[in-house]
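Starting off, we have a lone chain in the form predicted in complex with the partner chain, written out as structure tokens.
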Amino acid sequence: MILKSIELKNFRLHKDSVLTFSENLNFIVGGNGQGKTTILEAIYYMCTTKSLNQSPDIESVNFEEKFFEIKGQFEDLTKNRININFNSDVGKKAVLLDEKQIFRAADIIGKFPVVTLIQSDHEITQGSPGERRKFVDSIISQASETYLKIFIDYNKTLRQRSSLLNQIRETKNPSLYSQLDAWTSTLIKTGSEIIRHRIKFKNEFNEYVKNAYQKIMNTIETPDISYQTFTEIEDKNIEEEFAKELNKKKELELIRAKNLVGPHRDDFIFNVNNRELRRYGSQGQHKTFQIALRFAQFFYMKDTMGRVPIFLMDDIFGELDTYRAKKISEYLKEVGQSFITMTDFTNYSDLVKLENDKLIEVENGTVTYV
């Protein structure tokens, strides 16, 4: 899938941008605060209808301005038009695909996958479990309509049973504890499947990781990733073993009114050479396995969806030496479209600009092509 153009108005600095793309690698160029990272947070929008950091959005209309539009062109077998308006005196956003006003996110979601690398990403290998359990849930969304309604089952799950074990702790009326059965058979039999997917996913995504984690050092590096829930599991016995941790932690959960085992708590350990990478990875490493990551999801998505995802790079290589900007430059051309924001192009040496490529400077909310 290709992202012809798109047209921006009254969005952030850009008071009045057209662009064009090319269909390989697009170099974003332009000083700190000059909107290039707009284009891409433009292009996120089109793809998912949301801000690329979930900031609402009357704080992408420019500051003059009372409204904003963008406008989009998709190429893939056929061509769609995207226009997503927004205006702050209705508080209202508008979306629509070929004329036709999309009245549910899902309804695009998935139609121009896209993958970001950016600043956040540190997050990922650095953060909280929590930060580990969504990058891989909205892959797995992504790729599989089941998983995600499972998900969501699974949570109101959660919720509803989180619910009972409050009214079980107020009130200690003797026929609820019937009621907590049936709705923990519930979070068993739904949260077993939640493991189930992702047992499948680590282990189709560790190959990707290597490989892209091994393109990008060419070392003999080897990064694996584990998953960990409640327990050491085999496939076959999930819902005994979740009853038994269960069953183990029935009083605390009465106490403490909490769901206290499930995927909701599960972790995804990254190691390098078998190390830990939170624990003992260097900063570099760190980067390379964000910037792995990222490039296994993105060829992830390319072959369980048969569609070829939109790229989009935030500055990666502001963080990078030589050696691995040159080893990215070389393996971004094995990527389809991309949208690489840097502050200045003559610094990397090493990044190479085919014709097909696009360098296109940004100032001041204003595009100009080199």
Partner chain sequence: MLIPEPLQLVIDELSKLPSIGKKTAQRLALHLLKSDKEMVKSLAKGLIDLKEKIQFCEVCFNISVANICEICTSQKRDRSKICVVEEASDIIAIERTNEFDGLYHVLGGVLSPLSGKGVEDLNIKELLKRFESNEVEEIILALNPDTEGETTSLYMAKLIKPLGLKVSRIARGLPIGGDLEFADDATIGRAVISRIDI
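Owing to the predicted nature of the structure, the values given are computational and were not obtained by experimental measurement. Numbering follows the first chain given and starts at 1. The term rigid core refers to the most C-alpha atoms you can superpose between the two forms while keeping them within 1.5 Å. First, how it differs from the form predicted on its own.
After superposition on the rigid core, the Cα of S192 moves by 2 Å or more between the two forms. In the core-superposed comparison between the two forms, the C-alpha atom of H264 has shifted by at least 2 angstroms.
Annotation: Cα of Y154 displaced by at least 2 Å between the two forms, core superposition.
Next up, can you give the form predicted on its own of this protein, since the form predicted in complex with the partner chain came first?
For this one, just the chain is written down, with no partner chains and no other molecules.
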């Protein structure tokens, strides 16, 4: 899949920018706050309908305007045009794919697969379990429409069941217990499917992580991901174990009015040489693992989906030592279309711009091809 072009109107600093891209590497160079990362954010919007940093849509509107518009053209086996409009007066966003309005993000997710390597990725290895779940769920959701649907249904069930638990705690109404049983049954069914998908993903993804880690570091260190859920269940009946655990926590759930069991509370443990990275890893190991995860994601999605994702990298090279920067530069030659922001191209002697790569300079929202 290739992003051929993009048009930005009133999108942050970009009042009226039109960009065309290389099918290979696109280096986007500019100082801090000049609008280079905005280009990555616009690409991410088209692929997911959401902001790269999860900020509200209204924050992406140019300060002097009331709306923003993003237009882009993708080419794969077919050509697709996507148009995203947001109007701050009405607070609504419209997404059109080939002139047809899309009302659910789920109808876009996975159609234009995207991988991001950004500075906030340190939260994946160093942050809360929720960050690791979000990382894994985003990959599986792009690669599997089935998983995305189950995941959406599960979260709806969590909200409904939480509301019901709260009603029971407040009213002590015994008639609500039959409703709770029904929602619990749905929770077990959808939650068990999520766990099965995650186990399968973890088993497959580990090999991709090991390959990527080896490419970057060329060392004998061995990375590994394990999946931590409510019990050791890989060889057991998941629904049965889920029901047992819920029964144990039933009274506590009623007291706290909270869903205390399920894949929404699970974690993925990252290890290097059988030692937990979050507890014992050095800063260098954390950074290497974060980069390996994203390259692993790229090749996993490419193989699983049969399509080449777009790779977005935001100001990563400034954080790397020379050795890692050189290794990643070499690794990028195995990747398809990539968009790489940096503050100054001349400072990175290990990055080689080939004839069909593009170098784009951005200053105060204005784009220049070099």
